[in-house]
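Presented as structure tokens, the chain that follows is alone, the form predicted alone.
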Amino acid sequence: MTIPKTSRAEHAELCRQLHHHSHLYHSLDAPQISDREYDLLLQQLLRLEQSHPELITPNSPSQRIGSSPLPGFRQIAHNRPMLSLENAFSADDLREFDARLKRFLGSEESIEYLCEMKLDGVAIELVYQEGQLQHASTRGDGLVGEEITANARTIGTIPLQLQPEAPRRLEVRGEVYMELAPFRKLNEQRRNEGEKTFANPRNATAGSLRQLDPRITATRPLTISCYGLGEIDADRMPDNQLEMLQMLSSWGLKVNLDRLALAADIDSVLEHYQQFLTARDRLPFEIDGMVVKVNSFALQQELGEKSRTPRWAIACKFPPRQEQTRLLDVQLQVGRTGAITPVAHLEPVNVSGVTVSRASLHNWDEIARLDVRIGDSLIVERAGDVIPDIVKVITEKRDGSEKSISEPTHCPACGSTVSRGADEVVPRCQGLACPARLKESIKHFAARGAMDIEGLGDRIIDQLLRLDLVHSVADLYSLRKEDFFRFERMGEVLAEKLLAAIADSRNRPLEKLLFGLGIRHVGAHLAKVLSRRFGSLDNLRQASREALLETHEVGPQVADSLQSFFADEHNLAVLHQLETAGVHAEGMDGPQGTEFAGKVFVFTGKLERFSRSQGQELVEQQGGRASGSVSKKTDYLVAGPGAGSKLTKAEQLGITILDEESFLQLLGSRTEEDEP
């Protein structure tokens, strides 16, 4: 059906009008007309596309009423990490945080930062393209997100339309939260209801994103505040956190601008750390620290990151609500890596607005020092606002009936015998088919860095578990086709995929079955090194405490573990089910030349000849070591184009510059100088 252009031309015309009264009222807090000509714009809008349906855009404003409910929740990678923070929680905290910045710059010079208020809500990823709202994702592990688009254009504060001004492409990353008044007010409405009420806001608002049916998600007064960025495409960057949240709002985006606080230096910080703590109780939103951010992006680049987090931020939690309670039970629980907490069972009360009936007890350490016993009163609190803790016994109640709580001698999931090392504080398991760490060892096991079995993710291995078909990693190797069959949506071919997957891992190297093992404190380096060192894992199972401490980089607390480990009769059991399996795993070689041992390398920039990975390897073949990051102890700095703070951090210091060409032959010279 052909749509006159007069049609268009008013849709058009009534979005542009929308999207811009919606900047007015949403971002900059400076609407021009009433709610009610805000209303008649929109059902005009409605009815026009009521007419015509082909109107219609995903980023048309009547999208914010919802629409059509969702089958469930795509998987969506973000294009750079979305990285969590570490904590602080005092002074020295923050002091520490800011010397160890000024230890890493090499400099004494007072540290420009910005401090923001840590709202309690949920961090998402919007993504925008040539101005308009592409898709929207959350949080979750960091790398890979559920995409929630079409419940993020319900949100009023969302722009579906940058400014004009917006780059090219933009992804944002924001807090959705709901103001305190309207989270009441959803309760009173949910309780007149007979429905559940929400224990807090962000329970509220974390329920309210992960709707199936965005309609729903429309009902509810979820707000945002920007705070960063993934990717941008821009003719012009802002060089200073404070800039880009300017930037961020001019364009049309939500962000708390009057809520910051620019600090000239960690006392400043700290002055503003308490005016946010004084002005918590006074604030329409619930907020449960600061966070502290280097201001200056040049000094963000060069500080880098680490696995998990920036080292220029870091969030300072603020001090825990408590109330009082009485514990019932302790109950022990069994984690991944074998380790075995008590879980206090309490009399559920009311903390800063949640109902806690279960705390942490951490270990048996912290039970001694609190003596807390079974029956007693207590103080519980919830640390950083978040998970309950115990922090103190109420002695003065007692009444003779309390029960003391015993460390356990025997894994209360397998009865594999526990051990607990001299440096560590809980007792573990290590029980290589333990049913309480048996969906995560065979995660683990199966993970690309170890014995890499493509497609054995977590709904595969939730149905292996359900149906009964494996006990142990070994068990993998004893599938067959028919045992696939009887999976939900498994078809011939994917199930002859995951065998032939699984069949190629047989012949993994040794270091990728130690990684895959899940030994404590072995890690995808250490295992390649005790590989190389021993050769065989029947080598290593035999090798002595003396023969472990005398392999560079292993200490007691490894040659403990790997002790332990293959002193478990459970564990030798399912080693010879995979020798019996095929899986014959063998070490690699060692250095082929000693000519850069002791001598340490750092790669940069977009090489071209070789990627970073093979360039360390080629490093590590020649007993030399790869490094991360620059600093006195590099040798060596190899830097293809694009290069930034490490090339100019290496000039600084005198390091030995090679470009690709260099290093290749550097590397040939040595292998050459190593040949008979």
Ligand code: IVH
The other form holds:
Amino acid sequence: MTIPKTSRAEHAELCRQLHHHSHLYHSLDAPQISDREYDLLLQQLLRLEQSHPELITPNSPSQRIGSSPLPGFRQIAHNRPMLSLENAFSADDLREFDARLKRFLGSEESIEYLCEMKLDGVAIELVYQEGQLQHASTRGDGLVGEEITANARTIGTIPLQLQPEAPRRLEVRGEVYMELAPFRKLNEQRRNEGEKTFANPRNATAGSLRQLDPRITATRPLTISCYGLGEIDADRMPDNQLEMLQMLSSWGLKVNLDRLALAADIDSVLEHYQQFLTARDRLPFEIDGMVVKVNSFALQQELGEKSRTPRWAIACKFPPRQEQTRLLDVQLQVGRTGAITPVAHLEPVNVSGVTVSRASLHNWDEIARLDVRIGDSLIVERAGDVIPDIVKVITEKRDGSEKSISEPTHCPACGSTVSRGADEVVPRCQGLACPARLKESIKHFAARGAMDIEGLGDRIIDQLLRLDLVHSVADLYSLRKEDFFRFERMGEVLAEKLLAAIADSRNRPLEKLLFGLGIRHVGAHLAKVLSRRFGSLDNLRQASREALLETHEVGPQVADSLQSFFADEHNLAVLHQLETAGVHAEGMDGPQGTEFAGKVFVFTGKLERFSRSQGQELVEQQGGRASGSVSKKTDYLVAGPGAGSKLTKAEQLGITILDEESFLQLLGSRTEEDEP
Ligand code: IVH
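Same protein, different form: I have the form predicted alone, so give me the form predicted together with this ligand.
The complete assembly is shown below, putting the previous chain first.
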């Protein structure tokens, strides 16, 4: 197929804009458009590439979301070995390093050093040719690494193309890492989904880079910081490490420039070490030391390298944030979703300046992995401001009195039996009546994205529970003004306001109620999908497993969760009470969604009345979804002349096939009906 000139130009322009905005956002930290505007541009590009796959280039911004899976990783040799660093563990080691260099150089003159953070991640090399990212590889054994280009392309802070001033060829090295907050979020998500959590951000980074499916890497919050060069072919070469880092940054690469320290001599390096050590706890990521490098490239050259390490640099390792303590007891915590997590109560211990007395044990798989028992001596570790982790048990210290930690069979808060799904790592309490779950459930129910009950915060919920006024979210709707008179700091005006806010929430749409009920795996987005597809709570409750699974984005896990939620008698009683209380959740008794709601459309062949992207937009406006390929989940195939394999597949699968005209008719009947 020949590509119309205009599409080619549109593609080039979209790529230019996306590269430009990515640079503004990631390198300059000065975005000029919102994330949503960026996404819209990217969507436009994806649509264009979907209709003209010939336009896709390896460095198209579309590759950020991950290309197709690879069969395996290719080995790739580094042009220059990727060296490692020698370690210094004390001030004496550092002074000895400085003295050694002076001896080697035969000079007493002070050496200027650049102090950099030693990021705790995975070292990679990026190779740019004529400003374009050509490939990326891991360090491997220093000589040969693994090619991870497709994965590197998904990392937002790795430019796919450099700024025009960049050298013809550039090999640059840096550390890929994960910041602590997104790392914790990732682990929490995995925990909720019953997947194994990562022990620390470095393992998470390594695991994410080693994915054969770049689409998975694309979902991981990875970032990079560059610190060194491989081969370079440039008109002007930097004279020293600091200048080199500044140049890298000006070419669009990410460098942590604001956390560098130039030191005139080794005494000044030692001062900086103290500052880095203090800064460590405030950083949003993990560093495990400070790297000291001779600043001048001329001196670096003179000093040269040993077989695996350069003579001109050294890593000053930070003391590990680990201490020994004892496990006094394990308490069970019940969360909103009923997840019961074990929390370790420790003999208080000071771990590099912070007293630690609690640590999460996460789940029973973790307890089994550590083989931890009450009374055990253990090593705890504090990483950044992360809740401390138990690293290992010192089994040699056991005297036989230690008690094993058994998995609960009953909820510690409400006594109901608990269940643990085959693929889950924690047992769960199921009933909505559980008091421990209740507080978290009410908070979630009242939250902004759910029923949005203004004023119903922690303090009020605590008192509602303490005074035994609510036993489920439905009880909120039978509260009276007098009930609030027993509250601390609550006047009549406030009570009235709160009651009005509760009453007002009766009119929230179904999707908000569905989300607010806190059904496992049903987040805000899925609540919307389900609400569009089923139109009422009753329809959803009565939906067969097949009907649930036919819904786009609903897999077996969600179907299981919905079915077990609606099978619970207590939950049904709460839903009934909500209904009697007048919580209608728009569409609760209404029609079964619309013709388009939740339905999946695929467009193929030549379309004359509208472009494919316009068709997709129309479908989305009506609450449907457009997909690029035909599968069992496709509801309609809109086929124009010249349709090929998609049409054959749709016919085989018995999918409804529409021509342009009948699609527009379907749309027309919908939009007319939608008019008030
Ligand atoms: S320089 C020849 N600088 O530490 C230079 N390395 O043990 C070799 N690292 O493999 C590396 N931050 O993964 C350098 N600012 C930094 C670094 C750094 C982290 C890692 C890197 C390297 C390891 C060396």
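The term rigid core refers to the most C-alpha atoms you can superpose between the two forms while keeping them within 1.5 Å. Since this is a predicted model, take the numbers as computed values, not measurements. Numbering follows the first chain given and starts at 1.
- Once both forms are overlaid on the rigid core, the distance between the two CA positions of residue 247 between the two forms is under 2 angstroms.
- Once both forms are fitted on their core, the CA shift for residue 117 between the two forms remains under 2 Å.
- Taking 2 Å as the criterion, residue 236 does not count as shifted between the two forms: its C-alpha moves by less than this amount when the rigid core is aligned.
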